[in-house]
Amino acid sequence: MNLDKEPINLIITGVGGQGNILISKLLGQAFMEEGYTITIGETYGATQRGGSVASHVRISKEKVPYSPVTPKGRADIILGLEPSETMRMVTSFGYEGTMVVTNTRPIHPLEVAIGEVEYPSQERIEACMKELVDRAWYVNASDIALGLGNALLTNIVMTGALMGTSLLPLGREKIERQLKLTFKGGKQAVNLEAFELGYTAVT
């Protein structure tokens, strides 16, 4: 089910040190191979690591750039690398239409470590998708990249499987030869091996 709209707006979110700026490359640079135009933006919190931060990936048919951040209300698809980032880009940039694809392993903050407030359930969590949006994926890609020895790896397992959900108007093909462009040697088979895993974990 590939959407077919003018632009396609997808926002990729999560906290600092998370890898969110290379899976936004990584896409706009398959999408440009293919002859679209891409425009990328990217908002941060308070601070970089451990901070919200998020990539407004516009995907356009038409010559002319749109935009860089993505207008409120008007994501097609929010790539979630963090839950509770994913609600909060859904509260904000959500609609009716909106398609999510989130990791489900919580990174929590300051104020959750020392109890100011408490980090909703992922019962919650599924609950408000249901509520807010078209349709919710949610994918366990911590554990997955754990399972390959590196939790760097999250961000790659997500990119397998928003793919996976064929939401994109581009094969898979497109994202694995950007892999092979990025990553040389043991990286790039390993980096292979967790897109695999995150396309299978939806499909």
The other form holds:
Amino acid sequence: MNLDKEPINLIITGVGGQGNILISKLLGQAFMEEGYTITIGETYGATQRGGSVASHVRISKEKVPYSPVTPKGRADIILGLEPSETMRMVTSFGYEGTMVVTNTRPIHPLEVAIGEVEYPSQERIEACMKELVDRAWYVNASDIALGLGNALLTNIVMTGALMGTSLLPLGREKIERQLKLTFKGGKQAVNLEAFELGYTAVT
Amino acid sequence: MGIEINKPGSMELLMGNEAIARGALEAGVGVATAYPGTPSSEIITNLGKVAKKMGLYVEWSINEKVAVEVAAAAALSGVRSISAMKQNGLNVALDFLANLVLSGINKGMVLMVGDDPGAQSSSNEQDSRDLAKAIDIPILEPATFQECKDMTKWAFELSEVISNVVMLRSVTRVSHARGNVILGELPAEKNRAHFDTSKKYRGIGGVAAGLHQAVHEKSKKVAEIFESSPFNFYSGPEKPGLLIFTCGSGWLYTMEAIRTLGIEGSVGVAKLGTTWPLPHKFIKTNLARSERVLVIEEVDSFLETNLKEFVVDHMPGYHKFYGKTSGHTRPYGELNVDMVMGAIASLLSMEYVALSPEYEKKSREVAAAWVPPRTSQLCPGCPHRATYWAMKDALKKDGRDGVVAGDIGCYAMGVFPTGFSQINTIHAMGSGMGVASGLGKLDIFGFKQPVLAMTGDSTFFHAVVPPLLNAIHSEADVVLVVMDNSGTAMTGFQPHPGTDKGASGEARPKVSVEKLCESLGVPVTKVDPYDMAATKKAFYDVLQDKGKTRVIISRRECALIRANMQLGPIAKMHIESEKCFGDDCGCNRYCTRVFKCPGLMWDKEAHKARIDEAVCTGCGVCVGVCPQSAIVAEAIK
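Same protein, different state: after the form predicted on its own, show the form predicted in complex with the partner chain.
Complete assembly follows, chain above in first position.
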């Protein structure tokens, strides 16, 4: 499976502090080096800390860049670092052809933590995805990251998973190159391992 | 690798604000100043990082007026300068700028203003262009990341040609988005500063009117220069059925809308990078292409109104304008491609449906209802939550229905439930203390409520000192609460006079809030909000000390500063589950429902409260919240 359209609209979504902007930078940089025109738009929820954060990555072969926000119903890929945020994006930007790669570990919003609102079960989430999108991949990236000793690696595990789906017209080695440029020393090895574990989790 | 990379011709993925900073470097900027404000902050952050290497002077000034004054000092002395701010900041700086445009400058000075359509992180969504036009400042609006860089550089050149300040107006979606940028050359030459004392830069007394006339004349010259600007261009058929006039962020939305609708052959786009003053020939040539004109811009109908005025004077009786006044786009909030497609489709009588109604219905039914909301909140361990909790308690005990005048910062969350809805008013930076100073003088009209003004440390320096002096001198009965969390937390911890670092990390002397207040003769009480019992008592005691202005400094570093320093939790928190009666307790989940710290969670299975260890910072403030004393803090050795 390899998306071949103009433009490719990828939305990376999650909660503030999960490192979603780093993924958009890694991917954007790699695509730019392959000659693509990139626009990355970041959208913040009303919350300053711990709120919804989404990066819209628009990958194009045309010269005039696309705008920083994907139009409604046009997200080709939704990469979710947090499951309820993945659902939120599907309902705003998804269409029948959307591909979804999502982490399964929730980060409870305050309303859920204090017992006022219920968080959707994994079964409910999967049922919704079956109804609304073309295909969904589920990865417990947080547990994989914790297994490597650091929850902050979740975003890199998910980047590996995204590359493992082969949805994007870009070889995995291009992202590994960006990881090597971004992380030095001991951090490099563990980030490459997180990427590999994410990659194999879906292949 | 940063914005100072010396590789002309190489392509980089830059944020709009990084591209603006790079453009300033390519223009040979010497001085850069700002007060932080989303979406403008990253310009000075990035210039601060390279200041030493590039030989710049960069500072986070105490407020926007001072930032512009410091930058102007450089521009008056032969050094190029840039000053950055958000739309609210322009209001603060306007007083000085309205005079600076009369005196002029002698080296390039760029005023960068980041507007926030949709007010994503602002208290308003003012369109700064109206203010710039009001005081004759030329306006440039970048549409792409490349233009952010190129236009900034050009703005310095233009500024020197007209010996006056030039505004670069960006918006959140341009400043905070990222895209391809091809780098230019960095200059080798260094600025030299010298103030020519034979010159007088002033707009005082009888000369002001003459200078005002000269500024209007200058605007005509600017309009001439704009005729040949590479940032103004037309694309589309020679005689389109619909002509779109657009600028800045609107251009990207427009181009995408046209591509998506597949109407390149019938719609023309006149893109204006220079939105004030209007370049007459460019406007005339393009308006002549079609009688139907749709204007696409964010936020107000600035370009639309100016074009209409132009038509009345120069091409009367021909055009029909569509845009914000006709209701085809909104005169508030953000634009997006869907809205632009909707406007175009309705004018061309086309059918366009963003999303199939069946999909929308299905998505609402099977998913949307299940997505939990994520609302605004104070972080776990936030010292402001503790301050508000103590204040709420003291106000309740006091019983006189105290009024709280809020201010701008993270602590503005005090207006919402996680700050226990304590704040009654919020306006501009420093206005909490100003409003409080007024409330504190209403006793002659029978006003008997105690008055508190809330401020953070950065806001204190920015705009609270003058209204504090006002309150002291007018003997206003007010308590100023300085919630000092050791940084400008809302915008990313930029330094201010109360911190010991400058914009480039260099050592700077700290100004002490308490010494400053004490020197003014006001009583100062200091508390650590994590010490809940002492903080409650201090608030209550200070409230009883009526009749004069007094200050409480509630000091504890931001929980994010602790996290960044990897200081770890202060205490290990747990719930003694045999003491927590859960649903059977008469408290009605007081800890989670009312105290609302994200570190406390309701365990659905156990029907009891629980500590979320992944989130809890161990501040211990919640210990006193539980009526059964089930919340326990264990000291970490």
